[in-house]
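As a starting point, one isolated chain is supplied in structure tokens, in the form predicted alone.
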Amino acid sequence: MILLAIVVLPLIAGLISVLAPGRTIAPLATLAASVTALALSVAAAASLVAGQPVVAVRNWVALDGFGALILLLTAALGSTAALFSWGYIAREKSARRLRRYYTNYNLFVASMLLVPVLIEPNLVWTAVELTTVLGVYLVAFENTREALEAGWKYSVLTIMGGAIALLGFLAMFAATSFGGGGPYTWQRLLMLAPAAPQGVLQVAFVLILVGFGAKAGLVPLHTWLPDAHSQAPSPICALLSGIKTTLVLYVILRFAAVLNVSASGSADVWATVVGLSSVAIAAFLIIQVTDYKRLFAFSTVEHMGIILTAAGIGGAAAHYGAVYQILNHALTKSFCFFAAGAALLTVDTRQIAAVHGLIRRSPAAGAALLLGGVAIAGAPPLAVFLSEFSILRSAIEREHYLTAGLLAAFVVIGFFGTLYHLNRMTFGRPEETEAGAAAARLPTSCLLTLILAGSPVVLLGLYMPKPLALLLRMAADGLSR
């Protein structure tokens, strides 16, 4: 029942946020529910690593290695975003809007927690659509013309993608229904795929890749992502970029594993082509970006492409690199948006050209933004560098030289593009009007979040805890079947 409790906790916090008066109870209940859900997620993952099955409802709600990794990341980012929200959203003058924010925040987190614990694919589609619908209000929370436009664009493109993916889900169900009755789960899909009509399977996967690719921010249906991430509150950006897109990619990778065990086994080609295209387009967009929140948004498009390319390379080493990259990207990208939120609180602008000498205005915000940019760009010895290096090495070992060369070239372009922008913002000479300004003071909860969220970004580049390494192996095994 631990899995059900994890999902129910944010629902309870959401109900409290609706009913409780004042401005303090809603953020407190949200943080308490998020931290408790994280503790339960750690316990569930630890049980799985120890060899104990984690099942709440047989054939419906259960956990395997890949699901446990995604659940753990969702709960972790939900906790840090809740803590950052406390100080960030406190500037909202209306207590009613503040409580509405936390109500929607908790519903959004609950829907995301559902995705990795469900093992019935059609229910997973429903949970993914819930994350889309419940995220619209949060994207448009600022209620400006730009925010409303971003929310509208987000909803239209991603809901359209969900409809296309639904056709793929139905085709997949039809293709595997020839195997007779029994529970319809991820595991049974893998068992039925070799005997299923191969043409139908391939059509189903392409529909799912295109439809859910729009939700994951894959090229060419990525255009909603930079708009949404530039307008949404920074803690919501951390969730959208850090885990929401990853959840959708998680589902795509589940179906890629199904196609790879079939007789056709052509998911690798699709994954490599779409993945490299996303990395390439994002790398060049990073160079010309003018908004530092959009910079990190395009970086998300890049990293979704890197993960998909790793899955396309195939083999145990590449699959391990893919799940390793999922872990590092989620933790690092959420930290990047917390840093961007701290910068926005300091300078009150998202324009890169308008920010100079940030580290003098706010040493905490400047240092965090620089660390986040260096980390997500893939600088050694930080965690993202290690996972990207493992992906490139696996491509060379499997003699995918063209893939390795193109991926390395695009990653390098993105690396220098990111550092070029952040170097100007962080170390540039302040404008005359800013030179004499007092150092900005960030809310305590925001400072604490930067410390908590930044620590694994650095530490995982130096040390990998054994239980986490085992969980990554289990997650990679789920892709290799």
The other form holds:
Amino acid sequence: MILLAIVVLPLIAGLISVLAPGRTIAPLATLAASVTALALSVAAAASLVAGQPVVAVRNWVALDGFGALILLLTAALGSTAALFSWGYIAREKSARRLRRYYTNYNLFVASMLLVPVLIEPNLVWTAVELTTVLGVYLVAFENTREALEAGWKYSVLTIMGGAIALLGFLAMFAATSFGGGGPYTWQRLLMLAPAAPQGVLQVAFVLILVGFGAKAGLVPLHTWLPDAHSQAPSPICALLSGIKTTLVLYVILRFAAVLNVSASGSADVWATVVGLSSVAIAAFLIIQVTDYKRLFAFSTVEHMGIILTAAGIGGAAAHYGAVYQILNHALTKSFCFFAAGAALLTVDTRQIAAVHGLIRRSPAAGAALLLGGVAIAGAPPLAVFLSEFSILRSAIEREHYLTAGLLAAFVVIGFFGTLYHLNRMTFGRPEETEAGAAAARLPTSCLLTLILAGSPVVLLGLYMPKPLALLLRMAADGLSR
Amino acid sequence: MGEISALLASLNGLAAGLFLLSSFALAATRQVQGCLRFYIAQSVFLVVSALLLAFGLHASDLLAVAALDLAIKPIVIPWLLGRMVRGEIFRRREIDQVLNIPSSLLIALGLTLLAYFLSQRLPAPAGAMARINLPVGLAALLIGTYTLAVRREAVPQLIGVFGIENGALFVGIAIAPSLPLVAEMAFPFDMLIIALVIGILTRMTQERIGTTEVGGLASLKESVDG
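Mind pulling up the form predicted in complex with its partner chain next to the form predicted alone we just looked at?
Okay, now the whole complex, with that chain kicking things off.
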């Protein structure tokens, strides 16, 4: 039941946002619902870690280790982004548009919470498709020429990907439906895969990888991602980059596990090739960016590639690295976009070249941007470094030297590219303009979000709570079998 | 019994042929209204094939799917698009498509051959009907992707997406007739929400920029002057 409540809560908040007049009730309801959903998600994950199965509707809605990790991250980011939205969207003058934002926000979060708790793959397809479609309005929310362009590119490419993946899902079902009319779940898919016709499984996986790869921002269908993830309002960028792409990747990884247990096939080569090329292209594009939100967007492409490569390396250590990277990416990247949003509120431009000395104009925004950049690029001793390092180490242990070498090279290029840009923005002398003198103070909710979202970024590299480590272990097991 | 199933199979072949023909028409039509009409035709042939398969395979679930598809795809979605997007667009011709009609048809033909070649290499699905639906649906999927890539108007782009989805489902009803009903029902509703959201986006674009030629929007890229 708890799982159903988690999904229904944002829906109620969405309904309240439609009905309630004024400008305060909608954000309040959204925040209350998302924080409650987070608390319930923590409870669900905790009972799973304690060894109790969490089932809401048998064979349809349930939670396993991998799902619990994703659910937890979705609920956490849903809460921080709701808090950040409060101050960020308050600039919007029309109360009607404000309420419409929160309505769509809640629908979007509800659909994302649905993905990890569903265990029937075809319904998961529907839920993923819903997350895409419900995000369209939010991407185009600013209603500028650029935002609408981003909205179009986003919707056309990702919905096309969904339609292509649909054939893969149906083929996957067809390949494993020989076993009679039993319930069709992730678990059963894994059970039936060894005896399924191998050719069909392979084709189905490739269709899913190509189709959902477009949604996850994997090369070569990543072109919409920097547009959408830079034009959307910053809290939405945090959700899109932090968890929406990861959700899609989560589904791809589930199917990779299915292919890995099948008799002949293995998803390793596919995952490694697509993953490495994503990392490579993103690393070189990071050097060229002129817009700091696009910088973080390309870094998302890079991280999706790293996670997929880790899954392709195979073995328990690499799989642990992959889920650890998922955790770190979600927490760190959402923080990066909150910092970028704070910077945008302060300087009112997205151009890297136009910003100097941010740390003097707004110490909070400058420091957050620097911390976010350092963390997401993978500097030690922060968590992203640890997960990337563990992935590299597992690649060397499994004697995938080429993969390890290329991955290390591209990650280093991305690291210096990111820091080069952020260094220029943060330090140096700010231009003494009128606007600069009257430096806009950040809204309290934004400051609070920066502190709340920033603390796990700092702490997770130094200290990992034991239940969380256990959950990661369980999630990695879900990938291996 | 054998005669009946042979009859059903040949009727299904006819439906598949017409389905493929409407995919070709979708790729070659210039007029926005024409695109929508051929999409309606394509959806109707999808429903016909689903009905024939329901009788042929004794899959009663497919009857419900066919009924829902019939209600949503050829009726509700066009109505919804007509309501949300101003009528003037539908009478419009696309001035600059990337490729002209004869080359579009040639490419569609090539994609169909590719689809047949690919389905030959797959293990043959059970049943005469599935052996027809697999290459035809795959061809429709590829042609839909091509259509999407060359269209510049908003509504034809959306219809290209629906063409892909119809192709996937045309294969799906044949190879996975025992799909859980809940999942089957979710697909058409998903399409409905897509139509709704894209319709809203089209209207926003129309109001804000004054055009629905979304292929012309290209200001976001890595450039110093941007």
